[in-house]
Amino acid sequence: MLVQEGITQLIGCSDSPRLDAEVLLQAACGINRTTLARNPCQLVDPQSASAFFVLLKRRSEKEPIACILGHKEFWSLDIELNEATLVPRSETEILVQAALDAIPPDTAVDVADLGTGSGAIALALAIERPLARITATDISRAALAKARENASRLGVDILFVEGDWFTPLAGSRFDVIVSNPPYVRQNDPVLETGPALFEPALALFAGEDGLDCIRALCVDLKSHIKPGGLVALEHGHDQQDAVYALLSATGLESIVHVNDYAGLPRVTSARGSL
């Protein structure tokens, strides 16, 4: 049984070898999860068991199913990828969740979303707050691509625009900014083998400490944040007193940090000045 054997190829490069290998089985034949459990001894043309064969080196040498598959489900939303996106963790959902609750459902707020990728999280606030006008930027022009098709797809409207953080908003004020931006440190010795290898450099690293885009983004934040605003941004789990400190000098106020999952500081918050 295919499944069977690329449990085997996979044990000890995946901590999941079945579904994983369910999943790329799937993907390779063009079938569902459901038809795949009703018939699992299912005849697999020559072709498609060649592909899944191809899929499951690629996985085997621990490229994320995301990256493979092209897509991934975050906040509930099928979002596609490419070779310009990161893939959306779960963790950034607490950034999500953070502006939510800044946004009230019956107001048109003005939002950014710097850094957009694959627009994941400007497309989250959007299916939450249809009234929300969203602006989200990105310097990859691929990346952006992508997000436009995320949004055409999901049916919502959101004003992307090609640029380095707020370089293409000038004299736009917002009532929320948010940002997941890059905050990996250049030489992090967990990156130099597993996923990350198959993500974009560009979306990860950010200069020897892993704040350089945090200090790009904390330049301009006052001039765009409207009075009593929210800035929410999604940084590594030890690097909230650095960020604290950033955003304080800045003359924002109300700073606090927001947990994720795992119970460690990955978002924090602060207001505009009234």
Ligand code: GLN
The other form holds:
Amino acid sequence: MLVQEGITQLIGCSDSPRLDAEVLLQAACGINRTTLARNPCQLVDPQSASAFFVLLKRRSEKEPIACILGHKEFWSLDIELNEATLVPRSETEILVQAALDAIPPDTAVDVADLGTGSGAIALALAIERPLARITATDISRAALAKARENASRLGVDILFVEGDWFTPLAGSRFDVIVSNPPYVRQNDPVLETGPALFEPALALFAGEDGLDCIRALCVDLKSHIKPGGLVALEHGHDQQDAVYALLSATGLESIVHVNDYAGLPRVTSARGSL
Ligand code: GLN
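Can you return the structure of this protein in the form predicted in complex with the ligand rather than the form predicted alone?
Starting with the chain above, the whole complex follows.
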């Protein structure tokens, strides 16, 4: 049976060999998991079987399922991905929540998501706060194209603009600014074996200390935040002090850290002065 063969190949390569094998077989055959569970011995045509083995090989080389399938669930939304986008992480839902806490549901406020990638954060905010006027930027044209596709598939209205951090937003001010910028150190050893090997370096790495992008973003932050507005940034679990220092040097106030599901400081927010 193909699933069993898949499981055998994935043991030692994946923490969830059965689930992965089933999901990949489903993708290769175009059937859903329920059908597969009901008919585990159903005949699979030779073309689908060989497609399955190609996917299995990619998974056995540790490519994340989300990269293989080209989509990932985030905030209960199906987000499509491409080679220019990061796979949305569950920690980033903490950032979405921090932003939602600052966006009233009944008022039209201006929101910016910088370095939007697949658009995951902006899409979640747009779904939760339909009145918000959301602008999302990215330096990668390919990532923006995917984000635009996601927005139109999910039926939300977001203004996408291409460019580096605040460069395409000259003259605009926002009530809420969020970003999950690249923050991984250039030589971070965990990346030698991690799933990030399969993701775009441009979306992950930010110089020797991982703070290059946050530093760049902080340069113009003050002139783009409305009085009392909120800035929320995702960062590495050990970067909270550095991010605190960068935000406070820009003159922002009420700086607080928010922990992720593992209890590690993952998001820092601050307010523009009134
Ligand atoms: N959290 C991601 C990782 O550790 C990095 C995301 C990012 O750089 N924005 O792989």
